[in-house]
Each structure stands twice: as C-alpha cells, then as structure tokens.
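Next up: just one chain, as structure tokens, the form predicted alone.
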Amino acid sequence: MKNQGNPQNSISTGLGDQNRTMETILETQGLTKKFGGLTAVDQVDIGFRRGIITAIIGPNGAGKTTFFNLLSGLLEPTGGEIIYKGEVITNLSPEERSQKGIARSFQLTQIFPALTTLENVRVAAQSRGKSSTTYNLLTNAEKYGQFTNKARDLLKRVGLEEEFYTRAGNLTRANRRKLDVTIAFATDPEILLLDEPTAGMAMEEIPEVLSVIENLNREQEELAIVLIEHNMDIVMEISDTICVLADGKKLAEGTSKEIREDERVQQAYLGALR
C-alpha cells in the first residue's frame, strides 16, 4: 500500500523520485438516488484521486452498488452532480462516460465466452479506434494488427500470455476475473471502477487478482482505481483510502488505520473491524 496522503484535491506523496500529484479526477456532490420512498444513496460527497486505490465498503444494503451504478451511468441520480475532470457528466450515458475514460468491471464477469481471450481484449481495444473500419465486419483481420498487439501486451502484463487462444468460457475463475479487468483496462481508462473483483473466488485464487490490480496501479501512475469489496482483509491490504457507506450516507473516510479505529464504523459493522 502506498504512502497515505491528506484528502485535499491535489497532494504530493513525498516519495522522492516517485513524486506525483494526485489530483481529484472524479467527484460527487450531494449525489442522491431514491427508489420511491427508499433513499439508496443520500447526499454523498466524495472525490477520487489519480494514483489512488479507494475502497467503498459498508454493510449489506448500504448503497454501494447503487453508488457505482450512478458513477458508471447505469442509473440516473435523483439529485446531486457527478463531475469528471471538471466537467459535469451527471446526465451522460454509460457509453459516453466510457469514451471519456471511465471503465467498469462487474461482480459477474462480463466477457464473450465463445471468443478467445485475445479476441475479448482486442474488441475492447478496438472501441478506442478512430478508423472508419474499426467495426466493419468486412475488414480483413490483419487490419486490426495494432489492436491485436495491444491486447497481447495487456494480457502478458496480467499473466495470461499462455491463454491467448483459449476460449474465455473455458478459463479458470481467477483467469476470467483477470480477463474482465484487462478488458476494462484495454479501453484506456483514467478511472477504473471494480465491483467486487474477488467475488466468488477461492482464497488461493485471490492473490492473483490482487496482484493484477496492484500492478496496474503501480505501472499507471495517473490511474484512479475505485473498488467495492466485502473482504475486509483485502480492503485493509490494498486500499490507500477507504470510504464507508451506511444507510446510503457517507459514514466515514480515511486510511485503513483511521477506519479501523472509527467507533461509528465499528458500530455499523457490529464490531467486525475490532
């Protein structure tokens, strides 16, 4: 885990040659979502910074997934704003947000099971192509060399170089999850939203996926990573900043030590963090 900073809009890590300014890239102001009489997300203000891994945690029903769905555009807020690099994007579609640099993976992996691992990542890379032939079905596959090369490079980085031609549906659970993250990363995001990246995985598989996330964070210094995760050991290990939601409200925000010692958080989790 990297050096903890203060939660201002722009901070320096103080890591010598590895100094980098971690500006706020995505923020919410008074973000609210109501479903009839239920307020799932209630006036949430939070900012996500470049180079930082932020975990969103909270008890069941806290509003975490709804909050993610608001960030990625799958839901429209009832109130408040979402601001990305200084631009209000509250009403943009998921596709428009993706084009701007917001990528998301889901709790259930979103892959094309009949395509090879390489093809899955290549298709994601093609979505950022500028050519008129990017999705022309009559275009010779050799024309997609730049996207194929990019897909190969990304898959090597996550340790899937031996699975280039394996059908995605035949991958192990851990490798499917790594592929899912790689697909999102292939769209050249500036902020990566990961919804429970270790969900349903055996304990021995989890370190593989955590390693991928940490490596992406280390290699892409400007990338902001936000994740929802229920495993508190994982949260405490991988996160720079933790935001706690409870009953749709932001209950607390801080480092793992600050969150662990926060009495309000302990009470919300019924002592699970003691």
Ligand SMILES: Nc1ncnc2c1ncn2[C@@H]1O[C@H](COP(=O)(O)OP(=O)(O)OP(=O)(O)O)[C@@H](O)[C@H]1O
Second form
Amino acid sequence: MKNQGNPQNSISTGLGDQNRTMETILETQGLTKKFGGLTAVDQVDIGFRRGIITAIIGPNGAGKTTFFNLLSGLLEPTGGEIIYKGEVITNLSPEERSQKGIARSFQLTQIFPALTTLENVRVAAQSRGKSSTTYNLLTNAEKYGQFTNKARDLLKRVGLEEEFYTRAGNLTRANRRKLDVTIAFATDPEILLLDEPTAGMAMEEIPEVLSVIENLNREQEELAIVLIEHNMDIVMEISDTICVLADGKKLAEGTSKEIREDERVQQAYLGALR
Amino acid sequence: MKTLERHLKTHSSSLMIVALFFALIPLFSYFGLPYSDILTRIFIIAIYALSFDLLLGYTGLLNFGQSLFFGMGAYATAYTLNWGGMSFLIALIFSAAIGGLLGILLSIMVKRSFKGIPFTFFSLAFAMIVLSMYQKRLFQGISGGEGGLLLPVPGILRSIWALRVYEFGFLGLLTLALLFIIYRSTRGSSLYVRIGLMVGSSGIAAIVFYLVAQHLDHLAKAATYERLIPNSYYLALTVLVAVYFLARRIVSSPVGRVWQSIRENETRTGVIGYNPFNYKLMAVAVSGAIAGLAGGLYAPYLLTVSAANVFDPFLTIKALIFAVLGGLGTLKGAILGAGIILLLEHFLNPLIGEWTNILIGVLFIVIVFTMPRGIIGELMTTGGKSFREIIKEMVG
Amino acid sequence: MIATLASALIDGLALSMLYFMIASGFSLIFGLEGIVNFAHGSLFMLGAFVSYEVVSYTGSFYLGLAAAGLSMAIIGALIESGLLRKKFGNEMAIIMITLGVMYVIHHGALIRYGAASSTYRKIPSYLQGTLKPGQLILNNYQLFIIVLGLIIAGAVFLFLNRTNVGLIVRAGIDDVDMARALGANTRRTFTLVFAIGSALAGLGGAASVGWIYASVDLGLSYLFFAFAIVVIGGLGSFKGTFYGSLLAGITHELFAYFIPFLAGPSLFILMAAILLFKPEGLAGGAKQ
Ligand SMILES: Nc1ncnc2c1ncn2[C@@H]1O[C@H](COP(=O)(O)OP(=O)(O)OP(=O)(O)O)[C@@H](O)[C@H]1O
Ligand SMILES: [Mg+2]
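Since the one above is the form predicted alone, can you give the form predicted together with the ligand too?
Okay, now the whole complex, with that chain kicking things off.
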C-alpha cells in the first residue's frame, strides 16, 4: 500500500485514499478547561483518526495550545473526558500517555539545551526501551546502539545531520523547532500532536518540514497527525480534515473546501485574517 | 598510535596516573603523618562532594540537607562498630544503605515540590528535622551528646596485613587497568609494539612492587602508630577511585542520561515518557548512599562521632563550593574543588587563622564572576566549542 | 497556671515577632526576586552586633536600633546592586554569591567577637521591669518586642497594599513580567525591597539583643528559622510568613514552658507536619 501511484498526488488530500483505516484513535467529549474566569477550552468534542492529518486552526488565544496541553496531560481538565483507543485516559500522567503512544511538539520549543542534538533525540528514543533498559544504572547508554541509530536516522531525515554534536541550545531557532518535532517522532507515536511546527521558520525552510510530516503520514499508515498551524496555505495543502477553534469552542470541522465555504468560520477567523 | 594519544587524553588514563601518584607518595620518607592525614580527609570529603555533584550537576537538584546523609552514614558506622562489633566493611555497607534509605524517604516526602528552590527549602527542612533530634539531650543515647560516640579503630585499619592488601591490591588493580588501557588503545598497531609496551609496563610495575615491598619492611620496623594512618589513607583513596568510576558509569547510563534531561527540561522529560519522580528518587537515593558511605569512612578517621562534627551545616555549603569551583556536572571537578579548598585551608589556617575562611568566602564570589563553569568546565569548553568537538578536531 | 500560660504566650508572641522580622524580609526578597538570600541570617546577626556596639558606645538603646536597621539597609542595597544584579536570573550564581557573603560575614564576626555571646543591660529602665496586672507578670521588654514587631508588620502591610511601589511588588511577586508591564522600574524596586528586607533583619537582630544575646551563631540559626517559617507559611506568601511566625513562636514557647524537651525541635516538628500534610504551606502557596 505504500506510495501508491504517484506520491505527488497524496500531497493534496489523503481523503481519496480509501485504503486508510480511518479508525478514531483519540477523542474528546465535552473537554473543558477554565483558568479562573476564562474558559480557554469550552465543551470540545473532537475525534482524531488514524492515517490522516487533522489541522486545528483558530485565532490567537483560541485555546489550541491549551487543548494540546489537556491531551498530553500537562493540564488537568475542568470537565470532560479524553478517550484513547477506547480507554478513558483523562487522569493519566504525561508519561503514561506518552508510553501509550501520544507524542507532541511544542509551540515554545521544549528541548534539552545543554545536551547535544543527538542526545536530545537519543534520550527520547531510549524511552521506548524495556524498563530493564530505562532503569539501568550500570551500563553505558551508548551500548544500546539501536537508540543512537534511530536518533541519527531521524535527525538525517529532518536535515540535522551536520548538527549531531552541537549543543542543542546553540542551534538556530528553526533547527531547534525541527529538533523539538524530531524528539516527538522518536517516541514511536501512534498519534502525533504538532503545535505550530513551522512557526518562526524562514519561508524556504517550511517545505522541508512539511515534507517530513507528509512522508511520515505516507509511510506510517496507522499514524494520526494533528497539526496546529496559522499559515492557511499550509493548512489547506497538507491536511485532510480541518477543525476550527475560536474562544475555546469548536466552530466547525470538515475538509478544507467545507471550511473555506463555512460562513461562521469566515466571520470568526478568515475574515479577521484577510 | 593515534588511538593511544586519544586514550591518554581521555580521562581514565590521566586519572589512573593521578591515582598512581597518590598511591606512591606515602612511600617517600619525607611524607609524614600530617600529609597523609590531610590527604585522607580530602579523599573522604571528595567522595562527599562527588555525591553532591551527582545530584546537583546531573539532576539539577540542590539538596541543602546533604550533610544529613553524611552524618547519618558516620553514625551508622559508629553504631555497627560499637554495638554490633561487626566488621568495618559491613559498617560501610550500612552507612551507604542508611544514606540511600534517607534519600528515598526525603524523595517521598517532597514528592509534590520536587524541583528547584522548593526542593532546596524542603531538603533543608527535612535534614533539620533529624538534626534537631540529634542535637537534643533527649536523644543523647543515640547521638552520644556533646562528647559524641567514641568508636574503636576497626581492626582492618590497624593490621599491617590490611595495609599490604590495600597497597598491593591498589597497585595491582592500577597496573591491570593500565595494561588493559594499553591493550585496548594500541589495537591496530603491530603485535610487537603491543607486546613490547605491555611487557615493558609490567616490568616497571614489578620493579615498583619490589621497591614498595622493600620499603614496607623498612617501615615495619618503625613506629606502629604511623601504620594507622596509611591504612585509612589507602582505604579512602581506593574508595574514592572506585566511587568516581562508578559515578562516571552511572551518569552515562540510561538513568544518568534521563537525569540530565530532567535537569535540562523536566516537563519535556515527562512528555517523552519518563516518570520524572522515579528518576529523581533514584538520583537522591544514589547520591545519599554515596554521601552515607563517605560519612562511614569519616567516622573512624574522627574517632568520635558527634552531632557537631558530622552534621556541620558548613559542610554542605562547602560541598557546594567544591562542586561549583571544580565545575558542576563534571565529577572530577568536585574532587579537584575539594582538594584545592581543603589544601588551601590546611596551609593557610596556621598562617592567617580565620582569615582563611574570609578568603574562601571571597573566592565563592570571585568564581561566580570569573569562572561561572568552574575549573574543569572552563577547560572543557573553550571559545564556544565543546570538548568533544576539540577532541574530534585533534583526532582528525 | 493562668499566669504561666500568659507568660508563655507573651514570650511566644515576642519570639514570633523576632521570627517575623527575620522571615518577612527573606520571604519578600524570595517572593519578588526569586532570590534565596543565604546571607539573610548574617544580616540579623550583624544587626545585633551593630546595636551592641552603638549601645555600648553611646548608651542610647534607640540609636542602636536605628543604626542596626539603617546599616543593614545600606549593606543589603549594596549586596543587591553591587553583586546580585549582574547575575539576575541565574539561580546558582545568586546562591553562590549570597553564600559567599554569608561566609565572609560569619567568619568576619568570628574574628571580631569570637564564639562567645555578648549582651548589654543598657536598655531604658521602663523596658527593664515587669508589668503586674492582677496575678500576671509580664516582661516589659518582651512587650516592647511585640509592639515593635506589630508596628513593623503593619508598616510592611501598608507598604504592600497602599503604595505604588507596594503594588508593583505585589504584581512582581505574581509575575515579574507583569510588573514590568506596569511600567515599573523593577531594578530600583528590587534594590529597595532588598534594602527593606535587610533592614527588617537588622532590626530583628538589634531587638533580640536585649532579650537573648548577640552571638555569631545567631546568623546560621536565624537563617534556618527563616527557612523553616517560609516553609511553614508557604513560599513567597507575605501573610503566610506572618501566620507561620506566630505559629512557630507561640508553639516554641508553649513547649518551652510545659514540655521543655520538645521546645528545640518544635519548629522542625511543625515543618515535618507541613511537609507531610500541607506542602503548599499555611497560606496555600501564592507561588510555587
Ligand atoms: N496557564 C495559563 N493560565 C492562565 N491562562 C492561560 C494559561 N494558558 C493559557 N491561558 C489563556 O488561555 C487562552 C488560550 O490560550 P492558548 O495558548 O491555548 O491559545 P492558542 O490558541 O494556542 O493561541 P496562539 O495561537 O497564540 O498560540 C489565552 O487567553 C491564554 O491567555
Ligand atoms: Mg498556541
């Protein structure tokens, strides 16, 4: 099933690809988060399906990042449930969710600045080791070559092969963001939550990152990708489904065409932007 | 021979040479009791400083109650030697165990505030809870009160045989380690070179052993009092070297790597699937065990263990300056820092008395402004290049 | 019984006020600037000795108090602007610097005064006697400390709640960026708060001499007390510090009068209880 037909085609929308499983992997029911008087996420019901790229868009302060923080367990919801593969995970810790296959990147990059770029990704890959590995105190970590190799491969794919031994904190802003995304890849996710992976990048660097995401989507048919993105061109080009958040509420959901034509969306979001 | 150069540049060989140096100096006749005394103290305190660096430098946790582990380790040894009449080695195991257990207990108690400044507050609070008990009359039975607990000099530190075991064991181990390094690092060069080098160094070792044996016979005729010190001297040196290599192994293990990622970014460490609490607990426990071990070694060195001499709050503060002066997160730095400051104290105290401490206080501040990464840290990073990059360039 | 209880309470309140004077500055500085000032106890001790010197020389008790507060304010401002400011935001550096200052003050005081303790009796006569309402016997000096402490607490409270600078300080405790957004000259505010905190420590030290004594050991002990009270009250909370001081001081004296062997560890027993059952502290922890 891999790379069916002309790979160029799948760049538009994956929706035509009938072989995708389309099973919902993660869904929220009435998910709500209040910060004092402010309701940042308000009664949101969304489902994310395997094999497709879902984009979440919405104006600044719409609650997108907060929504990701709820999904990844960094914030406790005020109400509602999060269901992952049929299991309620609302009360699990971030590490338990990660171990189940939920990975995320951060809008404000979260890397390990004083470690080398390679070690940043290696330690993420190592998290998938058996507990006899991850709790091993007495063996040099380099002995587990599979993690180092995986880290090298992933870094090559995002074009960071020159930077293996650079202190991660010394990377350029764009490269730090790539690294942040690579750290998330390295944990073998089943669902990958990307919070503005192209923010702060120069125009010419964006296609590179996008192609990495598209390749992932193509190669790993079971992987669900959720993308928060401000750049509408990117959103329209890359995503299969779009979900619009505004003031914490889900405003609309559908294909790029449906979203473009939705009046409320135009009013609330597109209108404001254009 | 390129690989040999590289091996000499890496730390194990240079450390070996330093250790060998310290193994041999007591054999020189002018090296009297006072020197082995201060050096023994330095070795023991360096182990303690190492435990501090392991926690602060690698996991980013500043435990202001670290002296609790040290002090309880010392008391544990005093108890085992006094009440159980057991051997010193068992006492040391108890010391490390009590340090580790207290570390676990502390971790559980501070579970909800296990980072940054709150941890510093709570670790100090935790230590003070125990310390305040040891300082009270009520607990004189366990603390030994003002006078402290007197403890017997363990047999192992008294016997001449033990001395020989330490000296020969230590020299033997070092020789084996050197041979191993030569063997590994000359891989690729011709067989004759390898054999030649190894035979040559074995020969040198044999000569050294012979001289040592001669010298010992000579010493054996001298006063027995002096025997006590070199025994604990060698024991402390052996333990320091062992703990250093163990610590180095630990920080490069999977767990050690996770410690570093927690230090760098705890949130992200959780999000990639590690339970930060478990790892921090391990860090505090391992560091506590090493501090306890150091305390255990310190007890017979002191001869009496009292709350005042093993729970010294300034000991924690000094451990901090040792680690920061030498370079946080380098392990070697903690040892170097302990050596420099303690020697400074040793030599300056008779000359300028209390002013020494004022000098050290000023040194704290000056270091922060001039060498924020410490001596080893500054050596390892020059001009924004990492140590690794420099090595890579040198090796080609 | 009632009489003993009253004395215990008065002594407890007086001790609370000493605790408050050391801990409030410590807590303010920590809350606003995130600085753990390890030299804070040393300023208390230095304040005690300054007042000791001034009182011995001039014979004026109040001059001693004023001199202690003023000189510590100056020293605090110098520490903040001369040493700490350049390393702002670097927690490790700040800790090292304040430890260095503590080291210097502690050992400097040892050189000057030795390990023994000194005290004076030159307090005004009306502070020396006792009040005897009914069967009670109350020490005037302890009452004086209580009044002084309450005045200081009131003044700091008004400062925080009624002045512009206080507003900035409170905003800064919540969020330093927010304080900047208020257009605050945060630098000058920081120096001011550091000076005020140091002055409080100095005053506390000076006030303690007439009751306890001046000794080099005070520095470390009171640093630990400040730590403990901030833990009990809640990190960074001013109100918490006040309640924490009251609880700690009164508990200590009640134990001292009725169950003496528990008096010493009482502070730490309280701390253990807090750690176990309410780690955010009495005030619920304004800032973690
Ligand atoms: N920890 C927090 N405490 C209080 N309010 C918060 C917190 N995090 C977010 N908010 C508020 O919640 C709202 C939603 O913020 P969020 O970061 O989720 O928006 P966003 O959609 O990701 O915006 P952007 O496009 O700018 O990234 C904002 O008004 C923000 O100020
Ligand atoms: Mg956002």
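Only the largest set of C-alpha atoms that superpose within 1.5 Å between the two forms is called the rigid core. Keep in mind the model is a prediction, meaning the values are calculated, not measured. Numbering follows the first chain given and starts at 1.
- Core-superposed comparison between the two forms: the C-alpha position of residue 100 differs by less than 2 Å.
- With a cut-off of 2 Å and the rigid core superposed, residue 153 has a Cα displacement that reaches or exceeds the cut-off between the two forms.
- Once the two forms are overlaid on the core, residue 162 shows a Cα shift of 5.5 Å between the two forms.
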